[in-house]
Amino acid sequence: MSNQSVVVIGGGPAGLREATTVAELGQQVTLIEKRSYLGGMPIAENYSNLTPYFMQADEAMGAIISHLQSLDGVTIMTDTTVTACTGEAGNFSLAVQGKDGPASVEAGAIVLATGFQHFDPGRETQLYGYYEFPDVIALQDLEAMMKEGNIVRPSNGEPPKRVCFVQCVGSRDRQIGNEYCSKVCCGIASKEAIEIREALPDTEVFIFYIDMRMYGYWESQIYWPAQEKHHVQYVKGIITEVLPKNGQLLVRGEDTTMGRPMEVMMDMVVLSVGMEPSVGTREMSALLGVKQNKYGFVEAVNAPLDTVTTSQAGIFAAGAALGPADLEDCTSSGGLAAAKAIGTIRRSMAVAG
């Protein structure tokens, strides 16, 4: 027999706006959320403004899933976790542990909305001394200090007057792995190079970069504003090694317009970190039998005219789950993922019925 509901593991922006557009067009939805709250990363990373048109975090997230939970046929479970799956397409069951103990959720559809991680910076050999130094940050890291209204150093709270990012801390690289671009690192970094400019018009700021990839309109939304309008600095370049020096960070590398070694002196360092699969990405995919592309994402088995379809019938996957996206590729992606989840389920009831 046919289940008509869908499920959606996960909270964050694709699977809230997958849950969404189940809803919407009539179907049951249960989205299922290990965190205590919706809203994946931008809440759970204290994001304050989101790329590239710089709306509040909490208010644009805040806003759909007020408008998920104003829907009928939507049953929200956070605080849970999938702990077995049973069935096959248009008959799913799965085990779930929640606060209230052990349940199971029936489903005709899956979809794994599980998201990413940062990259840990301090996995890099320490060469930029993310966990020794204070002053040496990463993005999201800086984000929770916008979302505050207070960027200052960590070593002594005071403003800085010398910042610069450090690109591709966590893709691009052979040696650890990671061989993809993550996507949005560029665009995220600029966004906030802006941002300290605005808050702070005498602190200068610096982004050295192997190459900037900006992906769509972002190269008019904010690559070309944050050097014509906030006069960021763009050095093209390799950062080697960042030290400790007399109260600042030493910041070695080499210049590879110039093709000369470069040393400059810095307040605050900027660690442009990327995507990984998250812990969840890789526990759900094992759990369903997912295939995993070798990075650890999932893959999408019909691509690239299908991003969506698993390696199994009837589960579908969106947003970071499949690899790094920002975040109008999540939206689509979930919007993509629940038209197909809801095919599979209509097709299921007519084999059945």
Contents of the next structure:
There are 2 protein chains.
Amino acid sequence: MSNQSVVVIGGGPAGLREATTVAELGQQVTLIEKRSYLGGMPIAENYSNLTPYFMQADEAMGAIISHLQSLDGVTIMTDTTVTACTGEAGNFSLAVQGKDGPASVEAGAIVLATGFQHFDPGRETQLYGYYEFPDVIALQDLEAMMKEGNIVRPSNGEPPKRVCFVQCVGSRDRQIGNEYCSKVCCGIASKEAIEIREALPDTEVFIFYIDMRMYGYWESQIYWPAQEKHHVQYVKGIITEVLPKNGQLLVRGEDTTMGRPMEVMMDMVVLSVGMEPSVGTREMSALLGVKQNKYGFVEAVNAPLDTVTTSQAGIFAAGAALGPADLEDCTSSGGLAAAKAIGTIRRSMAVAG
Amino acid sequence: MSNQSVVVIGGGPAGLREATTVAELGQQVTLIEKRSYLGGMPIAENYSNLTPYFMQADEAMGAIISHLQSLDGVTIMTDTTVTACTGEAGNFSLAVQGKDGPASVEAGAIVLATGFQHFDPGRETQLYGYYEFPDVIALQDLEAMMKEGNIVRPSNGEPPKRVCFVQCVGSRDRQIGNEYCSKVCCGIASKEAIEIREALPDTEVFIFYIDMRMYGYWESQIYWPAQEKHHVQYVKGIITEVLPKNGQLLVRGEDTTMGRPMEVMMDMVVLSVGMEPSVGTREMSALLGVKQNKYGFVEAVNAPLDTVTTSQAGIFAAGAALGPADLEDCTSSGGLAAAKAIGTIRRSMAVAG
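Now that we've seen the form predicted alone, could you pull up the form predicted in complex with a further copy of the same chain?
Complete assembly follows, chain above in first position.
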């Protein structure tokens, strides 16, 4: 007898979409989240506004969480981690550890939505002084500042007069092993640059980039207005060093368009850190025996014409657990993964009679 | 009494994924395709290999078509166009015109998967001589050549010794009204460049680009090997003119990295034409009363946390009907759209009792 319930592991944008889709299709779903709250990175890292439409992150995530909670057949387990998995497609049994101790959850199919973590800019190369100089921050630190409506230099609490973003920190970098492009950082940095310009109209904002990867509509939604309406200054260049100097930050590198060395003074430097598989993605992949690619993300074994099937029958993945992903990717792949999970259960039931 | 069937309009990658997903979930689906065959652009335009894994296009599309045909509850109508639509979510009635004359198709929900067309490089600006000079071709023309295993200059039937790709033809261009980036052209041009280098090892291949938008894994899957293994030569530059000269093509522009004018001789020029809404996307959107964005693509009114819902209840869209999309986008959004369509039918039935 096969089990008709789907287990979704991870309560961020992809996992919420999966659980919602399963429930909307009339199937039982259990959403397991190790944090004490749902919403994933946008909530955990205090994102201010979502890319590309500047939707307030709390409100947007809150709306989809409320909708999920309103649906029949949904069980949400926060503060819960998966500790073991036995069985097979149609009949999985998960051991979980929650607030109230260990428990068991049965499922016909499993969807991994365990997401990403931000690259740690203190690691190995690209040492831009994130841990040394208070005014060197990362994309998510600026989100949290903007959420509080308080864009200031951490060193002195004053609004910065000159801010720059350094792109590709932890991405496109063979030395650290992350050869891939993290896909979203160009868009997010540009969105944040616009928000700085709106909040602090006298502040100059620069973005140092290798290629501006504003694919699809991001080009017209973010990149053009950033330049034309908000006067964000894009400079094709490589930043090699950030040093403190006279109470500011000296940013050294090469302006690759002008073909000359560049030294500029900034009040604040924002590192556009890339995406890496989260600890949860690594741990759950190993626990479930799902093949990971060389970077530790879950491998979609039938891509590109099936984006969510993993190496294990009955186990699917969606969102940034599969690699760099924007919100639209998470939403779409979450929907396909949910449908695939239910399809697995239907087939198991047909076989089981 | 609501209708339990889903109608999918368009039989390309997104539509095939939608129809497959609906059928795998046990629901009736009718796939309507105006061409006499399924497979969409990869088949219609004779693509050789799919990006990024170099899967043979005929085989890959053939496999998903065969799988769809093997499922229960699937009706495929080729050579068929939709001529009218009445009703509402839960109860649509479509008038269609097929090989055997007019017919009527009932549906509880509709999914638009009418896709894109390649930008016509003879239109308005960016006049690179596509219609004047035989050795100026477009991405899809080269695909068709490669499918036949015969990469030659159309003017003389000889293999080219020097080939260049010109990026952003019909994209990122306000004058023609396509401000968006078409997203896939950097990847496809690079894939084709690799294939030329493999087929013709003595041929030099150049790619003239503004930004190399090799987002996500395309960076490590295509861009790095193109440079390091296959020695494709990437030049950041703007091409302004292509002229015939001494039996070759004189390509004029600016090398923006070197900051100087550039004149190079080529045997063949490949225009990396962008994506525009197909005639089907424009016509079906109008016929169904679905809101289009300023470019004519279908508007996803709840993006980014719902990528497939249109302005009309019960009508969803997926793939390149929504805007520039790679195969993974088409697959993922196809899955979500299928699930959303079935969800609509479930709700209608619950209301109808």
